[in-house]
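Presented as structure tokens, the chain that follows is alone, the form predicted alone.
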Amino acid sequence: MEEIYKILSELRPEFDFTDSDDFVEDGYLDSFDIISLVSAIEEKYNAKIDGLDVVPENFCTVEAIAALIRKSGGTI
């Protein structure tokens, strides 16, 4: 999980993601950030995220992102 926080911090260093219960609702991530995050996740975790899975609820928490990585064939 720490690596996911690191990726998020590199993407949006102005936010402390540990303080948020919903990254999208709190405005920490927008649609462009999510696309950038998908690319970083696919590279880091050797996952292939299906376009149908690129929805806000899969990026609202670190736990949701981790579940998406596992679902997409990545190893955490």
The other form holds:
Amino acid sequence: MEEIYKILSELRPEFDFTDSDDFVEDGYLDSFDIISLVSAIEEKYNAKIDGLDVVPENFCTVEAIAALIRKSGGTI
Amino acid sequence: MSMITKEQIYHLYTEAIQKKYRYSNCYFQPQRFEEWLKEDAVSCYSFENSIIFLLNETDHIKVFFMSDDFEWINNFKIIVENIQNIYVIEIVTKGDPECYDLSTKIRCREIIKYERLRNGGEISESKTDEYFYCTEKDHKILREMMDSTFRPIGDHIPSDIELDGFIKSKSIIGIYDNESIAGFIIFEDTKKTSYVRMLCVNEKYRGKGIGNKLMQCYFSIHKDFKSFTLWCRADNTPALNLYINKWNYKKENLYNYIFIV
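Starting from the form predicted alone shown above, please give the structure in the form predicted together with the partner chain.
And the full complex, kicking off with our chain again.
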């Protein structure tokens, strides 16, 4: 989880992701940030994320992102 | 190549997004696609390694693709060979990868490039009360200013319905000179982030610092926000200078290309 927080804070250093219950709802991540995040986590975790899974609910918390990484064949 | 009937299009679309194509510019939500289908606005062409959707807009056709390589562009050339129209291909990319440069693969009438800029909350003290929230009576002049300043392709000019929504939600602030609007700014807020959708200065007021004043007004009502984004045309040097040099926006290395074919 720490690594995911690190990726997020590198992407959007102005936010403290630990104080949000929903990154998308709170505006910490928008659709363009998600494009950047997908390539960052695919590279880091050797995952291949399905286009159908690129939906806000898979990026709203670190737990959701971790689940997506596992589902997409990555290991964390 | 085969033309697909309307009844088959949605099935092909849902099938296509599960195929994990390597390249795609289908950034829309599936619900949006369903709406286009209901309006009979979409046609679809399916190939061995790619799929192409054409969306009829008022004065042009938007092109969406999903493909494992850029061979789709050759298929696209075959589709449009005998149909005179303006085709618009919009691609958002991280970085500036050469493979996305469609101008090397197809003759383009024009290429427009936008850059996304972000301010991570580094805002200097900004206090001003020289602005007003635009109201319904301003709708007509806002429309005229937008239509004479921005281009229908690429600049994402709000529709009348959107404009009314922005007015109602107090998302347009303007600077007035007597009774006329010297400039206005439209923004979209999400809790702690704010996105500048449009900044427009009336032609006769340009070069007088109105853009800077509008940004001052904008930041004065967004003091508690942490992140600010906007898209700016890469060749609009005065605007880039304003955002980067005066208001601490930084380039995100994220580009939106509009290829007009």
